[in-house]
Amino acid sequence: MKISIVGAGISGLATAQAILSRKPDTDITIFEADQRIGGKVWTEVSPEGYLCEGGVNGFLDKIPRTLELCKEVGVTTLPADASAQKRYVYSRAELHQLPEKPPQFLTSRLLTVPGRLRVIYEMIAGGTDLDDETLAQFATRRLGKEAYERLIDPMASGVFAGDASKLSLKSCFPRIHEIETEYGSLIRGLIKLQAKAKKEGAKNKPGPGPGGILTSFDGGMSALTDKLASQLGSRIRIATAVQDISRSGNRYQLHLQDGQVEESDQLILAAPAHAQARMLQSLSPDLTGLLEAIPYPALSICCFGYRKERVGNVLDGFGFLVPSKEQRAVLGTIVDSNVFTGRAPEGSILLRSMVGGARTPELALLPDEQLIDRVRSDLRDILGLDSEPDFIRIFRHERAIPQYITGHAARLEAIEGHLKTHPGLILTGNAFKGVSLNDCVVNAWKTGQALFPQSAKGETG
């Protein structure tokens, strides 16, 4: 069986190397239009010293089948460190500290006492008959508008840069979707699920936040997609644009932009949700609407690196991220010389800013100049950092994060209907199932299970 996979990111190494790990002969060409690998996992290091991650930055290691993947190809994890649980929110002219422990919120100034007293509400509030509410909606209608406004939203942005008020909450948090079906409450879901956990003894206890601790690795996060690369080798055509794809009886046929055309039994795309949709216009110009309808904002990463000894520490923890009601150029911005060592020169701390998102697309296509200009002047006001960088790198993503904006259940149960007429094609990425890197190797590893149930041991899946 011949299998072609388009499109190199995580998703499409990963996909590889979940195949590869169930049927080792299988014969699979990745085609990659970039000149790079890794997609939105970019990492570069400066001649200073200076690492810079362009996309993700991390994951949660809740997920055993990435922790199984990096050990299957042989990269050692970095833990973030402990003071990066310490996370803060600008608000009212102030950073204010995330509670990490319930008796914290009840003193914690980011929310009024009305509003504390709101949240507590919720294990009273009222349901809703929406079939797929918004974040805002839903944020709003259980822990009210002020709760909303400065946890929810800013949430919303440091995760997918998007816009709550058209994300959708089953599509985007599922398992909170579930916890308010199931038990009516959050408050009192969480409750029960902590006192299961304890009764069975579990490691890690529910709670309202994603759990898990943050991991890279030393080299940063290009070093597990450089890894797999190195080990799926020549099985990769970088600079390798599909143009259009066609089907000559049951073999699906890759146009490719220098003129030739590779033919495959299996085709699975692992490209973003626009890309994947300009390829399929002749095959399946329903699956090409689809596709189109999933929005990518565009999103800059700006890093700013400074000497210690001009700045001082800056900032405890992981960093801030910033409401939208601030009206500010800055959705968040991280201390990633505080979370993960090696990340600066000695004596040196690094700031990763994001700017743009599905709140103000417009910001991230700035000019150098000016983008530097909004992110320095939001850096003073909140963290009072007069001094100029001495490095700064800009990472520019045209099409960040796909955002899973209400519809997207509908949109998806869609794709699968019009997919049963194209067998042997299999759509896979972040634009679907899951946006963080743990989501795109779990789903890499079920593509795998689908294609090959028995493994080379005579293992099912």
Ligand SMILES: Cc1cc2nc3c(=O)[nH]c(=O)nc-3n(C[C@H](O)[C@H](O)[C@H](O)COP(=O)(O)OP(=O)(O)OC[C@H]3O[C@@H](n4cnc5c(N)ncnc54)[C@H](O)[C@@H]3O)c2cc1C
The other form holds:
Amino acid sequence: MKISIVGAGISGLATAQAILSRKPDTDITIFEADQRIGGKVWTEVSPEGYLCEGGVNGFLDKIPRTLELCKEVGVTTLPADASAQKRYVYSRAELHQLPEKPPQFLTSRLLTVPGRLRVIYEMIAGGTDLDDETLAQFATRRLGKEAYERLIDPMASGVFAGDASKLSLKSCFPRIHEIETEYGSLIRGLIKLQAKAKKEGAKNKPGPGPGGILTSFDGGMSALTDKLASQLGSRIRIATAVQDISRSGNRYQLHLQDGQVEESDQLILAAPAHAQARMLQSLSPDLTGLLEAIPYPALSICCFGYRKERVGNVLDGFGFLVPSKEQRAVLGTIVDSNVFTGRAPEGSILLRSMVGGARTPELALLPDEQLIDRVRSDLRDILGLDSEPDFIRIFRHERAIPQYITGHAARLEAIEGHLKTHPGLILTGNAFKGVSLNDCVVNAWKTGQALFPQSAKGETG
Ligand SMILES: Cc1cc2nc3c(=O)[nH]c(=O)nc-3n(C[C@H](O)[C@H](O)[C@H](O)COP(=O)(O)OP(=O)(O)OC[C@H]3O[C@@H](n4cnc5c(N)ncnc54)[C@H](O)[C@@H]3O)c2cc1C
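Structure of the form predicted in complex with the ligand (previous: the form predicted on its own):
Okay, now the whole complex, with that chain kicking things off.
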């Protein structure tokens, strides 16, 4: 059986690896449009010695499958510094440290006293009849307007560069949706789940945050995709975009940009949804329509390096997020040199700001000089950082992170329905069931399992 995979981001690469680990002699080709493999995993080291992440910054170490993948390909993980637990939100002209433990929440000035009391009221707040609520509707209903604006809205920016008034709670944060459904309250649910975890002696206790330690590699996130690519070797064809897909008999034909046509029995699309939509236009206009409806707003990443002797330490901890109510260009800034060792040359610091996303995509597309001015102006007001940076690197994502807006779950069901009429076609990648790198790796493993239920070692799991 000949298998083709389209897209050599983490989804395509990990899918190929999962298949080969189960059936090593499988005939696989991976087609990648770009000269570079990795997709949104995009590490660059500057001549000055700044290690910049143009896309993915890390993953949480709570998902065993990603850690197993790292072990299998032979890359050593690098956990974030313990101080990276410390995170801030910029609100009302001040940085407020996010409470690390629930009791600190009572003394944090991020929310006013009535705002904090409203959060406690969550334990008895009412439910909803809506089947697919937005994150904003959910958070306002359960936690109150203030907690929504100052905590949940910036979280939507931090994870999805998204607009909480459009994102679907059940598609973006399914576990939170489940806890409400099961326990009727997030606070009561978490108390019960924590008690259960304690009784069972579980290592990871459920908490209000996502849990786990942020993790990367000495050489940055590309260490993982580069290692996967080197092991897949000549199976990957870079600079080979798939333009169109047709089917004749039991095989798919991949029409490549250079005019060549490749045939395949099993076809796995791991490109972004908008690219899959274009490829499937002649095979299935219905699938194209559904895939095109998944928005991908623009996002720019601005990396600034400074000599410490000129600016001091700037900020301890991970960095800060900015609620949209503050009307700043910057969605959030990570002090990368605080988070992982080796991100800035000796005596320097590295900051990384996100601009654009679903609320202000036009800002991500500003010309370099204007973009830099907007970010520097925000960093001046928020961090008091007035110095000229010694180093600047901008990474552009015209179409960055897929947005699971309301209707996403229904869209997935419709896509699955249409796929039944296209046997041998699999759609994967971060557009469907989780945007994080961990989700991509888990979904890649599931594809391997679905194709080859019995692994080479005789395992069925
Ligand atoms: C700025 C940014 C920061 C992020 N930070 C994090 C983070 O810190 N942690 C985290 O867990 N997740 C993060 N994410 C989410 C991240 O996108 C995913 O976790 C993951 O990297 C997506 O991988 P993928 O392989 O599904 O898609 P992609 O990485 O987008 O890969 C798709 C590949 O398909 C190729 N392709 C497109 N069209 C064609 C075609 N016609 N023919 C052939 N190939 C094609 C593309 O060139 C690309 O290489 C971030 C995303 C962005 C944009």
